[in-house]
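Single chain ahead, by itself, as structure tokens, in the form predicted on its own.
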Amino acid sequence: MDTLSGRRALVTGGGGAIGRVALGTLLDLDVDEVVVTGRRREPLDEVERLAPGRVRGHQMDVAEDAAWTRLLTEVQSDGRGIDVLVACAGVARRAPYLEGRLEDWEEMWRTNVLGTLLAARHLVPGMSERGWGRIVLISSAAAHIGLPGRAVYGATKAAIEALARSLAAEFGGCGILVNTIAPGMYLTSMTEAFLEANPATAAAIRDRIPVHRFGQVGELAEAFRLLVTTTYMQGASLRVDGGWTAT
């Protein structure tokens, strides 16, 4: 049976729907401790209560370099590093391209791209030194197919996949395996509100998905389990989307 006993993990955006699936998967794999980051304190308090003593919440903005220095100084004060990174922190703003607000574009680039770049930059040195690391970055179906109103979001996710491939090529020899998960349309509180408000769009998307339904976030657990325990997958993107991007 796969196990991560003796390892320490970090999940950015761990208070969100996908982040909580990643967290639950890591706990099921017996990881010693999971550090969870987020911008708001309330979700962090909630996830800490899921496994007292094994989950540690840390409020921060992943796009701030100094925040990463503070986090690692605190977390690694016991001399142990972080072995697994799951970067779930992300922002999605939907708008027709010509109507998109610059501040929304900047927020998506800062959180989705810069936040992921900084996470890897701060954690890869320790993983490299120890000769073992697993990094899972969150992409999206929007990185693989054109979606109206998702131009900038899709661009940020395509950038994340390019980052994963480059990190895989550069640090594979150090024992670090880097891969991405590209979810399709999953039912979360945010997407459900959009789908209910736009029934025609919801029907069009559902009809294009070969399995003819939207995903449940818990179905991502298998992908997380595979990528945090793999011994040979490197630079791959798992499209867990019901076949949406295959059509």
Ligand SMILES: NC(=O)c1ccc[n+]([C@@H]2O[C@H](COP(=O)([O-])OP(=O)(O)OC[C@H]3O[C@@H](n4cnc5c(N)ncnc54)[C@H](OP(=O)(O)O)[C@@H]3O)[C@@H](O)[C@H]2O)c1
Contents of the next structure:
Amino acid sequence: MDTLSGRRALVTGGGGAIGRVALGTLLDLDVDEVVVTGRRREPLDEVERLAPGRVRGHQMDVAEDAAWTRLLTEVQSDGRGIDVLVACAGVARRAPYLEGRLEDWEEMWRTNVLGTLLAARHLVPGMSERGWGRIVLISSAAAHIGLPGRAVYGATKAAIEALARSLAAEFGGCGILVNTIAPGMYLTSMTEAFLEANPATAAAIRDRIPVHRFGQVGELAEAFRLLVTTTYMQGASLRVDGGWTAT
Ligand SMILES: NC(=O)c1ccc[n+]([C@@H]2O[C@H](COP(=O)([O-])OP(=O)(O)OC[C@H]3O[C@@H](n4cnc5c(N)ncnc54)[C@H](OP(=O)(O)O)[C@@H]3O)[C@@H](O)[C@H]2O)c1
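The structure above corresponds to the form predicted on its own; please give the structure of the form predicted in complex with the ligand next.
Below is the whole assembly, all chains and molecules, this chain first.
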């Protein structure tokens, strides 16, 4: 049976909907400790209560380089490193391309791209030293198909997919496996308000998805499980989208 016993993991955005699925999967796999990051304290307190002593919340902005240094200094003060990274932190701002606000574009690039780059840059050296690491980055169906109002978000997610492939190429020889999950449309705080406010668009998306429904976040658990325990998947992008991007 697969187990991550003896390992320590980190989930960015682990207080969010999809991050909590990653967290639950890691705990089910018996990982010793999961460090969960986010900017707000309340979700971190909630996830700490899920498994007292095994989940450690850490408030930080993923796009702040110095915050990563502070995190690692604090967490690794016991001499143990972080073996598994799941990078879920992300933001999505929708707008017709020509009406997009520069501050929204910058927020998406900062969080989705710079935040993921920094996560990998800070965690890869330790994994490399120990000769073992698993990295799962979260992209999106928007990295694979064109969607109106999602040009910038899709571009940030395509950047994440490119990053995963290059990290896989550069660090595969160090025992580090890097893969991406590209979720389709899931009902979370990131999507629900938009889908409710735009029923015609919601129906059009649902119709285009071959299974004719949106995903439930729990349906991502098997993908997380596969990619944190795989011994040979490398540089892959797993599309878990009900077939949305296949059509
Ligand atoms: N929902 C979908 O249908 C869908 C589809 C494809 C891909 N995704 C991707 O899946 C990931 C998770 O999305 P979700 O649906 O679970 O949304 P969510 O519930 O809003 O979770 C997003 C998480 O990211 C954290 N975060 C945002 N900005 C941050 C920053 N600057 N620094 C640190 N943490 C930050 C948030 O925590 P704080 O606000 O406390 O910082 C939150 O925990 C995202 O990368 C998203 O793009 C979602």
